[in-house]
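Presented as structure tokens, the chain that follows is alone, the form predicted on its own.
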Amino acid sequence: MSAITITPIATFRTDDPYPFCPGCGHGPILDRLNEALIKLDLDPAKVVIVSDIGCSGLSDQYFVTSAFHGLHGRSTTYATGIKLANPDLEVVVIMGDGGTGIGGTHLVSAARRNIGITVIVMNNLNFGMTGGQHSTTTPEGGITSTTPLGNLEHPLDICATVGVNGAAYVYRGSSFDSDLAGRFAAAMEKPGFALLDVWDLCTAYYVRSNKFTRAGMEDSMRSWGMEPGLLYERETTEYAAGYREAHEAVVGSPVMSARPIPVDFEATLDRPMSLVVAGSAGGKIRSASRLVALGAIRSGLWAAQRDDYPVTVKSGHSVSELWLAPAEMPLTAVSRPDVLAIISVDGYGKAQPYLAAMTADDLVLTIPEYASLDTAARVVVIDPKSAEKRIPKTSMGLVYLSAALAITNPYPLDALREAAGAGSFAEVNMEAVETGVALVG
């Protein structure tokens, strides 16, 4: 089984180069965020970066933290839920000016609740990823692909909007600010909702169309009545803390009582084990992986799940990575799985990096179409057509994961049966488990 190597972190940044256009301000903003995280000496495992759609949405993958990438304009909503679920986390939202317009109500609601998240707006005054269309912050007269004669709309003052609605810390500046890292750190230290409206240059579109420069950007802030600097700072009760205080006052406890998963079985696993199932969206891949994780927990193991799927719901890939271990371990991506199940064409396309990294000690379960895989791992071909009954697409993931557990035996199969036998899909799930076990004898 693959070993876990934990490298001390002197930076929150990965070594990967940014994908932004030359001269784009997004890169320097992320560099300053990295400096702020280092300055605050935070535990990377307790930092969550929530990203929006657009160029800014590419940011989270360059940080060694937890991350959540969601729908356009909804990043503050996801961040709110994360913070409420675990107030001890440092939650940072990275979004563009496009997202502030699309999700304006979410932004205002987060500010008036004073939820303890830090929002960094990469404001380049247009939609830079999709062709330079005007956004809610494009200034009057601004030339964009959708306003070739000049923008007629008044720009949204993001800072004033959240400031008058209760935000605890509001700052406006640019990617060129020498003290930007310090501003980020101060915002994260401030209890409550913090927003930093950071203007930067979109060299692909807005700069070209408007002959915009650094000096022009900084002069424009004042001429448009949008002064830079710290605009709002107030002491108010952070929402997650206030919510817990109110709950404790009524029921005597700041949180709901825990409902632990019972441990009724004993695992044989004595070191970390990674499993990956690569299939198609709509195939209940994540649900199947969750049942395997629940079976592991019922056996006294620690389990963690990481999912990868496209924005589409019923098309494209769906990949779940599972870690099972005798004790808690840092949540990390799987680079070389101990077990890999490939159950569809979509899954095969996403499985290539795993296959290349696997060794003779590892196991691949696959459908007959990929019997001749190019990998050093041991390959076991499972033909779904050899099952006694037709296997529905939505059961394939659980069938192959059950087969993998039957071969590797990290914990008793009865623990998986207990997990699968609960809920409204118990009958279907139990049939899938028994089918998988039977297919490998």
Ligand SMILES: Cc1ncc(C[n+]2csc(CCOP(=O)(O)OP(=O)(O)O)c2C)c(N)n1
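Note that the structure is predicted; figures quoted are calculated from it, not measured. Numbering follows the first chain given and starts at 1. What changes on going to the form predicted together with this ligand:
Hinge assignment between these two forms, with options Ser253, Thr394, Ala377, Gly182: the rigid parts meet at Ser253.
As a two-part rigid-body motion between these two forms, the smaller part of the chain turns against the larger by 113°, taken from C-alpha fits.
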The other form holds:
Amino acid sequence: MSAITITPIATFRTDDPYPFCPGCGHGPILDRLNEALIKLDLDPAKVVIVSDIGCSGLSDQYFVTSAFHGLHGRSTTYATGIKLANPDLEVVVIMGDGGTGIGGTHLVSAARRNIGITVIVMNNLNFGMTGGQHSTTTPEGGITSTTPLGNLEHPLDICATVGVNGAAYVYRGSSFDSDLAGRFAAAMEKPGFALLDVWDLCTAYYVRSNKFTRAGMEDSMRSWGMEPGLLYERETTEYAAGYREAHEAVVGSPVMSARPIPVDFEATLDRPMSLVVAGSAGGKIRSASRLVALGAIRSGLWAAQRDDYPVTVKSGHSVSELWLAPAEMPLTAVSRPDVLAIISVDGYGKAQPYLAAMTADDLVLTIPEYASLDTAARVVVIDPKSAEKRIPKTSMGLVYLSAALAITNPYPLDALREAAGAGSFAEVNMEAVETGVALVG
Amino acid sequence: MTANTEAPSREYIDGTTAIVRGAIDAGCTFFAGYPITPASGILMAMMREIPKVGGIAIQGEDEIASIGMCLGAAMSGSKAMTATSGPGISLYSESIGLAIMGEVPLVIVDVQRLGPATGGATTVAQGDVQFIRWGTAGGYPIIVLAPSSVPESYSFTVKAFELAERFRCPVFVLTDKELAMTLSAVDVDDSTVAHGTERPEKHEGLPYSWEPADAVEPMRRYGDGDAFRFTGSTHDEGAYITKNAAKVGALNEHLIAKIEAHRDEIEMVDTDLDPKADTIVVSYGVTAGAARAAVARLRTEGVVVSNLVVQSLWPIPETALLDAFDGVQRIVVPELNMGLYGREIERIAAGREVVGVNRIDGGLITIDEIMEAVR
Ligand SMILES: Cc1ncc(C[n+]2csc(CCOP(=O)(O)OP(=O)(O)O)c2C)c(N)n1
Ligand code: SF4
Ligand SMILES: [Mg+2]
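Cool, the form predicted on its own is there; where's the form predicted together with this ligand?
Full complex below, order starting with the chain above.
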């Protein structure tokens, strides 16, 4: 006889009796869970029972473990967050068949991810708590308070659904199974997502309305094509562990650290100036604006750009409003631009409100198609065909903005050249700048 | 070419980047979200950046899953954030209530877009200002901060985490398409004020206490110390479901008192008052840009006018507003909705004329429109 005896914790149950109706299957299922927890000899503080809503959702209160009693159908999502944040925890979800309906997408996703949680479905073929309404698992023909003439819907095969979608351990049985505690323990020990569809009796409703009994339960399963037993078992990478492994290499690398822009030039601009470039999506309008802004910042100016484009980022219009200013200025819309560049038919479609507001002090740069624009502003027509080389569509924005800067001279063109040369696509962008300058030079 | 060493160090970033940096500097280690314009930038950046600090980011199967994962992770000790736009806030609704009831710190970014339903995905609006105030059942207080610039997008995100931890509750950062996606020059110093206050925690015992009503109990975390419970049902201090009227009343009064009794720790305004002004402009969020510019321009024209930007939309900074309204006859409230916050101003400013400048066509309110309303 050894001097030390290790006594596993005697029970994970509180002293309180279950609140369920006489004969309800939920109690025996919880007893089997208790046996499984005893068998695995877990620390109750390291076990989190996440319960759903319904009579099944009352379960967690009868255990001495940690618990999370959340919203209807969403238990799997809390369990996922709990496990992801602390993979050392043993996370057990208890839900009713109701939860598999309203939260079905979460079950499928949890199975696909193989997050390391164990889901026990207390499947009594109806909503017990709310008065015996039909659920996703109510058999065809089943009489419930919402299917008084018999259910017309096909019952959900929960096991097949999570099984074909990657779950690591899938078992179907009933509250009467003699080895249920062993199944629970095996499921908890299995890395990855485990689900046990445990059929049981709702004595208050489904049993009464359908003369449904223990004897008929297994036969019924088979007749509906839902075999009992261990249905799927596979080796998988548990998601919380897999995530950590996949990201190990980046831990400790710098987070979006500031990339200060050098100020090497001096601007002449002494008041806020607005430029609008109106073109087509896919034409790198936003990138062109950004380079002009970066050139301004290199010259000690402030800059901001507000972009407008449809959800389909590669078709339709793309309009960029750009502010350059000697001092910080709040974010505002451009109503009357100092310079407007119209470089495509989509852009022209968006130009009207700007054109209407512009005066003789302002400048419009346009492609030849819109040479006879109706505006008070000075119009300069730039024909891209007169450029030495063909201008690619994706350079048009930068070409016209460079031309605008060459005419209005808010800051040294060399600052723009530096900005264009410093980023990606440097060669193309530098060429676009020179083309723009040459076209008006 | 001469290197200007005196010049301040600037970069060119958008509000999305500022929010992500703010979150990570505040100690955020868990993010879950579902893609939606104009909030997707935050999700994508978080997926890339948070693993660098050993945190977890995940794209949920929908918004309900995303916020649910955040709540679970927060109870495992993480500082959590999620981000979406109007359609997603609709799906968060029930879970916002769960965060309130279970007293879970959580930062929720709402990048507003235009209209009901799908509305305008790439179009600015400020239509969610009442929606997020009353976005869940029960009508309990909520904290909402509204940045009006890129630097504020950073600092208010940091602040949101501080308040969420301080009061154990969800805190909204209310922004919009323009603030999130407009690039602007910012002083590098403005976006590197690392904070990251520690979560007040305890390692054993009951997860809740509401004695006195406004006191906030330190958090428990799963796996630390002894077992503890959490529930979204009306509960006692141990998170056991109860219908005991005294307990139920105490819990619900606590949820209100912990915020209402500490409004002074939350309320924020940016005031630019002229004691001689009989007109004041009151704005928030992106519209504050045009308001500030309009007031500046009006003053150069000799118009005497005050300006106030509401930064904590909820709770409403009533004291600061009333102070600012002293001696004022007219209040101009520009907002990208048909007067959703203006009605609160009307209530507080009883007896004074409140003039709305409103727009719901996807455009920003212009400087001219505000100037006209002031004149
Ligand atoms: C969002 C939401 N909708 C509806 C309800 C009402 N409700 C409470 S329990 C329940 C059904 C539970 O049935 P099931 O999951 O099968 O559990 P059982 O009572 O049978 O154990 C419903 C619909 C709710 N709590 N939340
Ligand atoms: S209503 Fe049904 S599920 Fe609920 S306790 Fe009674 S028998 Fe059990
Ligand atoms: Mg049920």
